[in-house]
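There is one chain below, alone, in structure tokens, taken in the form predicted alone.
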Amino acid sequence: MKIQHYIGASFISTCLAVSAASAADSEFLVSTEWLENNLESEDLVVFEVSVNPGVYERGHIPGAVNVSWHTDLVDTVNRDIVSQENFQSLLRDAGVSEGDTIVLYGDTNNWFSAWGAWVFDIYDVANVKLLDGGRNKWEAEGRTLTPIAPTPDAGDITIASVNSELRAFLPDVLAAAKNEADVDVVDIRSADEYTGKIFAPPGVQELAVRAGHVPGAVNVPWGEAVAEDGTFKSVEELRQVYANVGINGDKPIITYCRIGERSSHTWFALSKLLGYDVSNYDGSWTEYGNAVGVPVANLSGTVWGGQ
């Protein structure tokens, strides 16, 4: 990595074997053994998208830049991802050049992390990664913490082109809803707020007027695509999961939560791990449920004010 070393050469070398052999495992993921043995990487940056206040100033793997979800990955006016500029600069200041391996990470199961995987693959970033189970994983084990900020060289990347295919919009979902697109729509979030007994999990400020789910939508939580310590449930095990509602990748997927941050960790799982044709669909629930005269599915009967 373009820092201070924090790990010793001598440990890398008894440990390359070991590395190489982590590493293929799967082309977008590394586990924490992996990362760990690699941190003295030249090629290598590793960026922490938390969403928790003060997480990443507590402690953070040696050498990770900080990368704010709310300032650094959005527009902060406009309800929109970061513009292919500001991304471009980010990555620069953050030390990335072109063929660097991207690790990300962050707290809350990967939500926010996987949400920056997404705006990554939207940029055509290559050779980018998640940390399969994310900081949990990372702090369960031991393994090094530091506070200590890294200041690293600028890079040269350049964010020469846009994937807007992994972004699905208000008219593709409305045009699913009305069975005028032959894709499957995928509703992340929990039982209760797919069947609109709860609008939103308690304590969150983003909210929508009508409670309910897309119809079509089927639910699968997010929860069921990770296993107990956070990683990933095997490529086996993820087929049959999406399997038992229908999921089979034999038709495009859409996929929903809240505001997108969740949404994209499932995205993460159809799209790099399964291998399907997935886009996220970052306005979600707070858009859709929010719009004026689009169908909803409401099971519980739910009205504004909770009723």
Contents of the next structure:
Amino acid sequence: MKIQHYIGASFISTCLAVSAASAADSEFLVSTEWLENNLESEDLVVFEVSVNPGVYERGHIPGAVNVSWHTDLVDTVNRDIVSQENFQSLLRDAGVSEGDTIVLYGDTNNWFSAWGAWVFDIYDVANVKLLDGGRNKWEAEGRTLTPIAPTPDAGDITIASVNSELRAFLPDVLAAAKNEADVDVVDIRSADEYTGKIFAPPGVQELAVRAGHVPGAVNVPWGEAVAEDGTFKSVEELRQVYANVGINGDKPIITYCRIGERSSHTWFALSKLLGYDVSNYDGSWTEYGNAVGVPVANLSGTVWGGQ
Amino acid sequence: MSNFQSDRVGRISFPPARQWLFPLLVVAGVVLFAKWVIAPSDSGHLEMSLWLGVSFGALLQRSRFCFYCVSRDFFERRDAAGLLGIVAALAVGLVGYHFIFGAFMPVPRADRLPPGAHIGPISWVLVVGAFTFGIGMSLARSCVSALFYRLGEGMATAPIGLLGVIVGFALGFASWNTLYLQAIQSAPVIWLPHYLGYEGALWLQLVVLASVALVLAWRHQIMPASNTTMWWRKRWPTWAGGLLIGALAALAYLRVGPFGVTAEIGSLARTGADTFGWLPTRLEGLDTFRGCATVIKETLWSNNGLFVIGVTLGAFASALSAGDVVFKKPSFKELTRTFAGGVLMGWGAMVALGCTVGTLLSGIMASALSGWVFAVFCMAGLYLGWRIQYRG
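Rather than the form predicted alone that you just supplied, could I have the structure of the form predicted in complex with the partner chain?
Next comes the full complex, and the chain you just saw is listed first.
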């Protein structure tokens, strides 16, 4: 009797989970409600990728594993993303096995978790989704947080391939700047960074020698892609936002920002939600604006930061 | 009713019926300030920081948790009760922090430090900074945290001491780049759980604290005099305050961050000196270290600013209720001595990235070797300063 009751209950909860899953906006996004209903699922691994220290530790979504963007997702020797080997052990330590569903979320409007999603995609990990609205929305809705970090059993996922197509390098961007390649370039920084009025937003350490943007790039600040509550706009609205500046997916697209993390957010919107062919330039302005012999479009006439 | 005893010394004490009224008014004032002024712009932990400060200040005042005073009791009269209170705070805080560490980071991975914990670099600069801080304490007759809480008791030299701390901080910033390039940049940041695990670090330090307590108890000669006034009006034993302060420190770390009292004052100094162009355009590496972090101020209210305001207000309310508010007109000599002590403490706290609260208390609780180094050399400086001034 008891066992039947249990089976019945788990059947109902599975149905609920499935119906909630279908309510998620797309195969690449999950809603806060869906995540809360599915936290107990065995095949789900949740990662928090926040940039502010202490945010994860003082309270995260129950069961979520911490990913330190500064060390876990980059190579600490080369200026590069995390190596295939280290990425595999990161995922295995977090308990990721083949066939698991992975949900990423983070602070500051999911910028760094979108960067994480981009790295997951480069390493061809399947079933990776973003929590729509990120940590801000979860908090705003008053959902549960815990300071207790999980200790997962190791998983068995194998990272077999690397998809470099998702990544743009300086020569790719340079070809676009010189009109040698037929691609659209989207600069997602603020208007003042784009025009060259400022070299970088206040307070950041990583700067460029020159201010301005890649010639030919259009400026669509990342925030254009989100609604007031931090969730992505609908597919139709997104299509319109980019169509307004002449980007409609008929050409390959390169996104960039200052260090490549906010542009991952736009990369996610364009490639995952709109299905366009997009690569993210993770060198971004800290590489381009410091490179020698590259053309710079500067609408403000600033040349050097000092006199 | 106020009862001023002479033109140099005045004590505020109220008849029993009214002794609760004025402290309650102070607390009511804090509530209004928190709800009307702070809450509307609070997107983080401003209000909580204010209340943590009020609680910390009341505990400091009630149990006379003053690093200088309790050390001097021991030096002069072999009364170790106060120092034992600090040991009690460290032991409770140490256990509390390690409970939290285990939740935040189940494994003390070699490439990570627990978030925000005050684990500083260890070099001769820390040694000199701590020693200088100790000398400064002996001159000011107070450490920085006690300046904040004794301000609430009407200590007339406290403002001039705090002014000295700001000046000392500015001097610290001016000397930072040289010290950083000479020593701090290559200094090791040693977190004991990296070497001993959580349990090993906890046991080792508890054993050290127990040994210190045994030595103090062995040298202890005076039993505290019994006091017949009602329980609230007499001071709490420092160990009682220490136990509560240790617990409060761990709770604060869980929700906001480690205790510290110099971040805001250092930020004021940094902002002021920067405005006047007295600082190098870049303070190398400063913002990458753990400790009482200073920033160029961009917002009026900060967690640490409200925390120290809370300390003074909490101590004020507590002192009013117990009749401990005493005004004494300071002499010129006392003012200059306190100012000079403040300058030394400010410089020491700046280069050591914190003071007796931020580096010593919050550091040792977090298993930072830098906390122990600070404790040893600060105490050495304080003892030397005291000996020179009192023993000639």
